[in-house]
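Have a look below at one chain only, the form predicted on its own, in structure tokens format.
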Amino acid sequence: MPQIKKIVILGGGFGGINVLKSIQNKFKNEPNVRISLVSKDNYFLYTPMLPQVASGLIHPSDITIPIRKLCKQAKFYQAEISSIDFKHKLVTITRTFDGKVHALDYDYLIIALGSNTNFYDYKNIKEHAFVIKTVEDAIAIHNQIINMLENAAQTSDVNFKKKLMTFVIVGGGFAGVETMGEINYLIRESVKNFYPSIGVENISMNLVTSKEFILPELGPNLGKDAGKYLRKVGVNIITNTKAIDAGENFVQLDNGEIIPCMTLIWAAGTVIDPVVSSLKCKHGKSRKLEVDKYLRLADHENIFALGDCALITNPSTGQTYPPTAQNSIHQSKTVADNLYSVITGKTILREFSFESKGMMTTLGRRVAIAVVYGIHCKGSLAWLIWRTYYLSMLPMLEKRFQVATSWTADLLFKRDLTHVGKIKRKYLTKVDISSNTSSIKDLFKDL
């Protein structure tokens, strides 16, 4: 009997999902190849459009795709990844609903676990800040904005009203700038059309960046142009400054300034998942996994890594590739090709090399800024390019239709101001020990 080859993919983001799609196509006629994917969420999230969910422009379901729809011949596990054992080729996963543990063995492992939000040990900021990393985060920000609008409209205390209508976003990269552009438009339009008692003069939008200008990835010229536009539409940009503390009603900056506010959004950095950073292998900067030119881990030829958790160097520039969706997608093609070559016995592997065709970001309604094939572009044309590109990159036709419909509706109607209340979720906390405790034998019963 031919030996079964087991492939386990860790992560359901851009890297993991695109590797899954590629190897399913490559091995669709290979009955002796078994593919498994593990993710803590049961959906793939199209993260570039999260700020539009936060502003109510599109619905959360528009940018979420159930992973099982993408698993044509793969087995999916919705679970937390507890540990990875290179020596015994095991991945231990824990089901969040009841804490049940499984152990998955593998012949080939693909690590695409992305990254988590980095608060740089600022515990108070972690406690009081919103983040923009998941679809739940975007919904929480949208709810917070509506909540602040409703409360500000019902108070006659001007100072309290100003606190309610003061918003601070920390982080001048793509996530922070796009989120500011979206919510600034939402808040100002909502006050103008539905909350006249608040008064636009009481709105204060603040974007804090540690750099000299925002969007340093686009270079100084476009970065400064973006800052000029945001200031024009009422955003106060605070440069060369860091947030170092926060409470329920304030944010403190390292220049000594304290901003009274009720809403802080943190988009200032990422950190590698502890499961990845604790692995016994070679790590690079920020504990990212060191990989060779074929995207394999050093000393582990059966393990590939890509995306945010991998340290991948551009051979042309000597610099590491930035953690973008565009890079993850192209890395996934290299991983899939090389995995197929290794399993089928081919000796020639593909080296990863990719030159970005451009970068772009939105700044608000019908305004964006971009670099495409070295050409600088801004305004409505860049906004149209941004929408066309990201719409085409959505994995499923039905999602493209949903997003396009939401965009069209936004041109004709006002934004949705519905506040979604708390949602109850049930967990199993009292279960029979015999049904929830697994022996070593039990761990492998599903393999």
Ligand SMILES: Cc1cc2nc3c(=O)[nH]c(=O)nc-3n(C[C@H](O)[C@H](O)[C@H](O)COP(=O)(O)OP(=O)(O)OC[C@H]3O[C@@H](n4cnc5c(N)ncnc54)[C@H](O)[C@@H]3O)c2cc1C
The other form holds:
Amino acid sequence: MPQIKKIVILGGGFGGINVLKSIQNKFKNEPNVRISLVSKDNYFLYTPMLPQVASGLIHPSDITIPIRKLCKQAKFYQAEISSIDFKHKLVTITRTFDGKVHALDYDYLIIALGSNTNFYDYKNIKEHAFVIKTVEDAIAIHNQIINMLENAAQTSDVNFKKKLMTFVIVGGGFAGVETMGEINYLIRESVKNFYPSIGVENISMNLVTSKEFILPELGPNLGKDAGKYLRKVGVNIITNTKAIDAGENFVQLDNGEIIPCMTLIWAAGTVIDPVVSSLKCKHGKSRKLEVDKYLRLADHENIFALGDCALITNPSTGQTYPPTAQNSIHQSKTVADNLYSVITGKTILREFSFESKGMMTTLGRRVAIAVVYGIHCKGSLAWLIWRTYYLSMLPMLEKRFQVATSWTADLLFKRDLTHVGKIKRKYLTKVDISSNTSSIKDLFKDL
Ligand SMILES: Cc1cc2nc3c(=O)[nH]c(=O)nc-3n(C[C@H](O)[C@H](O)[C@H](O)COP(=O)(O)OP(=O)(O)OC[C@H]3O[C@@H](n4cnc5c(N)ncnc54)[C@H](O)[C@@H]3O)c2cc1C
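Follow the form predicted on its own with the form predicted together with this ligand, if you could.
To see the whole picture, the full complex is given below, headed by that same chain.
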């Protein structure tokens, strides 16, 4: 292979880092292959455990893996990708540390840029909601919960207390349900153990979904079972309903209901990054990148796309693969194999096909729901399966050890209720002063 081949991977998430790991192995002793990876954060984020950071069960550093630790023979750029030029085979990046714009040329390009939160056209919701996408988001939610508990414990105005203790999550998919399961447990246990003056009767946990039942990915039976369990532990599930507006202290639903609350978490949709959606190539539903059965862009044989930003059809069902970490990991194997074949001059490529062996989700402490090899399972057994599987999928041994230690500590001790870093939102102060003047005086009355 006399000529130097440049491979550029865009995105350091599930798709990007798994392609990186595979191609580094395949081209181990090949000096003529140069690999670069670009991502805006310098770490890989293990999203399935993000709700557990929001609930304080594990630490943010347990699920963030420095990308450089995975770059055995690749160059890493921490930068924002601003554009991709297919014609000149160039990617323009803006370096995070100095804002300098830089162009990277490539022979082969892998696009694995995931997705962003979709707020549709709800500007107020975008302004007032928390999201659960990054590690900062999870820390901000954790801080907000502690902030609400501290303030609710110091007021005797019952209406204000109720408002502080009302939490709304919009979105009945994995992210919304797992986050609800986690924070419901944190809030109820904290009130019971550390904030008795709040009173559990003042807690209101609400999960809003536009579908008939939550977790449609798991099918109606398991979805309904998950709903039944959450209701049993005090979650109010509002189905067939959308949130359409929000302010500093309310959420409005499309059935006319207005929920007075200080915390809204939005987990109701994703949208493709503008860098990807504006590319001049074939796009499918939601502007995702359309790829062929080898995961290459149509008309661009040197470009592969995978993960949440790609539209990939399951050949046996004709349905598109859902955006999951599991699918991204499996797609990365096909991309790496085909890239290797193309670079080494092999003509036969591998078609992508993957049948999921199972799906599962946690619903709070020691409870999960799963379908594995078609067998439905719930409760503690499903929770053990969930833990074993997701722990084994964490890319580094040291992180598995850290998470296992945090989980063990949770069995033995009560949750940590300290703020981590700054509180992201300042709404509480604003609301106290503008619309709850009596409550602000009242806030410190009992101290
Ligand atoms: C809270 C939560 C819980 C989840 N739970 C599960 C679960 O239990 N099971 C499951 O299978 N899936 C789960 N998912 C979904 C899973 O995280 C995604 O399907 C998966 O991450 C998709 O992989 P990806 O490589 O396509 O994208 P990502 O993993 O999102 O990676 C995209 C990468 O591209 C980078 N990037 C994006 N745009 C730019 C840019 N312009 N410049 C530079 N870098 C950029 C990002 O920083 C990121 O590193 C969950 C997701 C969330 C948010």
